[in-house]
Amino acid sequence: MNHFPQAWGRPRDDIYGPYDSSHLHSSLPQSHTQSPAVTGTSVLGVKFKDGVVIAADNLASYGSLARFTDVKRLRTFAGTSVIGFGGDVSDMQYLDRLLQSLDIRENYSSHGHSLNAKNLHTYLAKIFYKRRSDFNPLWNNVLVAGLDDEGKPFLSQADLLGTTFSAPTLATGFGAHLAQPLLRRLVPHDEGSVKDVTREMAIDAVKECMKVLFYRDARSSDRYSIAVVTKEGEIEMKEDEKLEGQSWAFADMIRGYGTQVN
């Protein structure tokens, strides 16, 4: 045996070879993500009388650098629901793999039921809360759009703390400050106003909000994805839309723009 104090109880290295300590735990504390590196910005959602519209741009920023310009942040589930991801892209990919595994299990199950948007939102909220309780949160804020148990339009939000919230109009990131006031003009009386909103009105409102976000949010892009979920359970997804009718004339009035410094 090796009788040096630092190696008491271990076989001698010169006879048995060096001791393999790779299986031992490190003495350093386990660390978790505290500041996401690659992130996506706003996700918008609005109900209309026959379904839900949800949209998010295709940009993923590396800090303040607009690094990845083709990151699709809308995911479909079971052909009846759409999840929009804001926040950390790596955590979004982890959740995407979880949802794919869940979808496979559901497809092979024999109970004859499928998960709707409300079930999916509950599942994600539990995951967020569990990871938050482990002090290892998923740095995301998601919107879930689709249909509930009764076939009615469903739109709800879940964040990294496991907090949930439902409303006829929802937005994450900068959209919560810039787009929500515009969307609330469309639905001024919460659920009571949804019956007066048509599909075209909802899509036009979301597109206008995406344009405002591109003007005002430095971490946004003019290319975006938009999905429409209808009461028939159909999803119409467009993943490479471009903002139309842009006008930067207002920039001439902003102090510091171009040669205007005073």
The other form holds:
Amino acid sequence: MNHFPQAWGRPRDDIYGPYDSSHLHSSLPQSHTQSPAVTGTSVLGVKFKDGVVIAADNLASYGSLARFTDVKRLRTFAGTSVIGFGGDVSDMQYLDRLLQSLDIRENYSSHGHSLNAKNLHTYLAKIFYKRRSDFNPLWNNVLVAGLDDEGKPFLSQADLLGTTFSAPTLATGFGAHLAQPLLRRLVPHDEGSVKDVTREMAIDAVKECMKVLFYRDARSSDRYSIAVVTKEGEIEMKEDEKLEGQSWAFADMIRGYGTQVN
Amino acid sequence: MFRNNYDNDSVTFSPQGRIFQVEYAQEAVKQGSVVVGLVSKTHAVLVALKRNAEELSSYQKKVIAIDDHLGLSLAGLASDARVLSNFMKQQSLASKMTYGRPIPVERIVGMIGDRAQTNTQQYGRRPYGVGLLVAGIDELGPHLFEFQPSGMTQEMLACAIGARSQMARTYLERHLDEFAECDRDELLKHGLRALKESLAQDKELTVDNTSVGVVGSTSTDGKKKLENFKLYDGQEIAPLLEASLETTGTTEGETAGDAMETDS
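After the form predicted on its own, can we look at the form predicted in complex with its partner chain?
What follows is the whole complex; the chain from before opens it.
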């Protein structure tokens, strides 16, 4: 024993040789998620005159491997809002637990007050922004569907950077490129057209887009979930739907990539 | 002389089951000048009598705006009220920042209630020496809450705390049935009249010694619109005071009776 505190509790140099302290401070800086692992693909959302339709398929991919085929990517909150998650599935599960505990806390502290979809979206956006500012992002792109504080249909997006966006039709991931242009045909005048969109029109358009996505998005599946939030604040959720009326005739025409030679 | 052995701290019960420190704190509330609060179906009103320590000083603050939808009035130690109201401002802002939602009144009153209660259960702390009336509006409508140093909070239809508040309470009890249907101006009148009941003989309500806070909602064709918490002080009070005087005689014929009831 000597009088150097840094030597106390360590093997003695004169017996064991110089102490290898390399493990004490690793040379690399601490790093967080650089890319998602198990991912979900697009989420679609459409506002109609008395509510919102939201859909996502039930697939969780591990890279290009269709790893889990029964993952529910639409989650409900407080029985009045639906969140559709794209991106990392483990981060989705974390957020779901977080929201679950938020809901319990809300209901525990007083009755009669509930967070609506708009409040929920604000909260999620803050969570995303906090985490990206910590350089430790939650790798998701979410759609929040429900009602705002005036009881009107609400649909908004938030992503891993904390960016928010709102429109009568929304799509995340591949859907932003493939489905969004098709969905926009429903609402030529943006918010002004929502009053002309019926529930059936919205559902049909979403189903059609899910089909297009299954045709062209290699990380998608033909099993999907679809939820309708009505103006009464009720959620009609179907979690094991199958795409109907598929036609792969067009695939024959495609040349230039894939297995064909010419 | 008998000495009370059970009032040295706020954590010790007396054999009768009382906590003297808390009761003393409640006495501090009774030393404060009177504040009155009342609610209708659309509005919540706070009315307070301000005191000045001396002729040359300003009048104390009695009504504090917390947020757009929320305010309070105090009776007792003003500095304790400032600590509580600063806390409420923080919580209110936090709710707006994180959820984009004005904090529910019941929730924020619960928070200060919890804080006050811990002061009665931890050694070396003292209870807040202030009583509050918290008026606010949320999705369930307008609310009035009473807060006491013991940590007790309760929702009230109308309430008065502070020195000589019994007179005001009597007025409120007598007119309780009218409040619910009152509009903004009528509710203000009731508030000011209740306050006037509790005045000492030689005192009068003036623009200097009266404070008023109002919050509520107006509904135009089915849509509710928030009327932000509005604090009336100084010259702004004058029209309100006038209005409360105007109809006193016509409605109840109480102008003469007023002073006499105050005496009794």
